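Form predicted on its own, single chain, as structure tokens, below.
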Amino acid sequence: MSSERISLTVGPVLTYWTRQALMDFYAGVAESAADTVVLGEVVCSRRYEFKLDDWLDLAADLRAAGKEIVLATQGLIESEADLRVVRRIAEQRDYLVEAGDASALAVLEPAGVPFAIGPHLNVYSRAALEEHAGFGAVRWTAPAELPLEAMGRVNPAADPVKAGETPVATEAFGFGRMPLAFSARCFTARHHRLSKDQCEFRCQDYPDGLLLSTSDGKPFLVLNGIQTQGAAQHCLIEQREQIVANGVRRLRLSPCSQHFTTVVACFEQVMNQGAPAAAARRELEAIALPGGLANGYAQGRAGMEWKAA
């Protein structure tokens, strides 16, 4: 086993939680083995529990607890008000910024500051990653559906893309319900026959999203406001060897409403402490995470499939 640490990143909370739920969640993250925490509202600007100043206060607290902080911008910018938030995030210099979409790039690149590429910017080739590195990207979170081998071809360990003299780091989506798509429509509101602007914040009724099943009752997708996710929990707990071989040195763990500290502990034990992956996978299965486990995309298969190591 390579002694090189696989850094663990807690991704942004994608679903709509109460303020108290967020505070409790991040208190647990502060005590966890996570190296990096990505903060911010990335799905819907109507989610008011935390405003930017609240995220910045939380960032200061988590940095004091030893975590690297990244501030994320929304995955779909829909208004001038959304853009103003992006500009405010880009203007601060305390934390690295993760670009959620091309409009964030348009703000960050002229500012001449380093930034991270979020998973929705659709970087699928080395040429695209090199172009973004030329704009100032120092870190890349691969799209969730990209197989590990493809990540290795885009940014190989032996010949990484560089931002100046610094290799661009590759982060893979390692755990959680995969964020697959955004739409200008809010599907949660439509499910309740409400308009998007008068949604009554129904997303808060679904702390892990609204499950969508097939006609024969199999879990398929999850509706999360304007975002669509996969129903299963994408999980790379058994793929450490592939992860290292393909130049990935960071794993993103996407929050779930229950048992997330157990998830972080399992990944830390397997990725960095030499614990057996099969035992950790059984522990994750035992805590009954919503949707069960899958790793198909990482293996070049259907996303909802599980392929044993």
The other form holds:
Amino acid sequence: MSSERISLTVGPVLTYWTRQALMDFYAGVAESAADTVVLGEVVCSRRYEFKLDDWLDLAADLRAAGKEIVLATQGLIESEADLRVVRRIAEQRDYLVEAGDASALAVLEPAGVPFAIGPHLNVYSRAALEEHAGFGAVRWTAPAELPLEAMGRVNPAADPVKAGETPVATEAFGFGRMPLAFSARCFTARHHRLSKDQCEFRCQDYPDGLLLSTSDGKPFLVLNGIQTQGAAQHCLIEQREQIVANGVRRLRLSPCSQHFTTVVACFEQVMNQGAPAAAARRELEAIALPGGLANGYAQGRAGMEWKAA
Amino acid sequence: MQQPPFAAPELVCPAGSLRALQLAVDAGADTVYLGLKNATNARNFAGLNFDDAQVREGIAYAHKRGRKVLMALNTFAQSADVTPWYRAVDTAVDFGADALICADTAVMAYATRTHPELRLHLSVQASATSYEAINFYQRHYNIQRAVLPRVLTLQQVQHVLRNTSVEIECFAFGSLCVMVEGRCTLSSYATGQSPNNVGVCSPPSAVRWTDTPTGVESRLGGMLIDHYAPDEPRGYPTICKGRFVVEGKRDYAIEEPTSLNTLAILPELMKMGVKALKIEGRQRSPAYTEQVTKVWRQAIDAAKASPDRFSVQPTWTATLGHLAEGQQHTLGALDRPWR
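Return one more block: the form predicted in complex with its partner chain, after the form predicted on its own shown previously.
Let's see the whole complex now, leading with the same chain.
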């Protein structure tokens, strides 16, 4: 086992939680083995239990607890109000910014500051990553559908893409329900026969999203407002060797409303403490969210598939 | 006071084949767009698209009649080998395509550095939904037109137009992608193949139709997408238009099979300064392309002649309704119900 640490990143909370739930969640994260925490509302501008100033206060607290903080911008930008939030996030200099879309690149690049590329900016080749490194990207979260082997070709450990003198770090989606699609339409509101502007914030009734099953009863997708996720929990806990071999040094763990500290602990044990993966995988399987585990994308297969190590 | 005349937007029509290209040109398309027979374009279906000889012949046919040809090179160059994408850029230049429709920064970088004279259009697959994003690609790759994803309201489209010098192309008609283009991996979640990585949504190889005692089932990657009663019309199993169960209710949980149709707001789009209107449907038949093109040619000409007296002709609606997915129309994000 290589001794290099695989950094654990807590991804942004993708679902809509109450203020108290967010506070409790991040109190747990502060105590966890996570290295980095990505903060901010990335899905829907109508969700405002936490405004930007609240995120910044939380960022200061978590930094004091020893965590690296990244501020993410929203994945889908539609209005001038959305752009104003992007600009405010990009203009602060206390924390690294993760670009959710090209609007964020437009604001970050002229500032000449290092930034991170979020999973929705489509980088599928070394040449594309080099372009983004030229804009100032020092960290890259690969698109969820990219196989680990492809990440290794885009940004190999032995010859990484560089932003100036800084090698670009690769982060892979390591655990959680994967964001698969964005729409202008809110599917949670639509399910309740409500318009998006009068959605009554129904997303808050579904802290892990609204499960969509096939007509023959198989959990398939999750509706999360304007975002659609896979129902299965993407899980790379058994892929440590492949992760390291392909130059991935960071894993993104996407929050779930229950037992998330167990998720972080399992990954820390397996990735950095030499614990056996099979036992940790069984523990993660027991987390009570419908959909099971999946790792197909990592192997270049359908994202919903699971293949035991 | 007399209204100033409005510039008629360019009518941009799909060519899934040489026959479709010829029919579109003959039916009044100002411009057609086509792709090569490989993963470099986002409609990579068997039996569709152009080989080199057909590209040459298609461009000659259109240019002889004063029309333009755009080449769609709108998937993302893959890590294993980016050369097919770079070769496709060279092909577009060699054959005299009037512009390249592209989404990938690697492709745009190659195109601007190797062929600085080549006109670039930012594909809808680039997911550029704001003027900041569009202007960013203009600054770095000199894009001259951007195709807007189908996520903005009419007012938001107008706001983009006021804040960029890049030409704006909007979708006018065709099967409606309800997800932001370039941001949807539903297909690869079920099959391993997506528009971004292979250039196809719901690949035919992953589709299964099964007869059952109660009707017909359609599956994608083994997942049940829909079940049709014996006399029910059947749709292609794209995930976003399937019927699923949410909280015990079986319904079109994401979107009904439906087509975008912006005929009703054509004068508004023209007054706002939309430069081009795109008809979707390279995967549809040449006859479809011809009929849709004819309707839109008439509509644009009528709106140009007298924008304030423009009204949608019942025959246009009937023709388009017959061709629309699920025989249903929507204004999509442009309209109130989505807000």
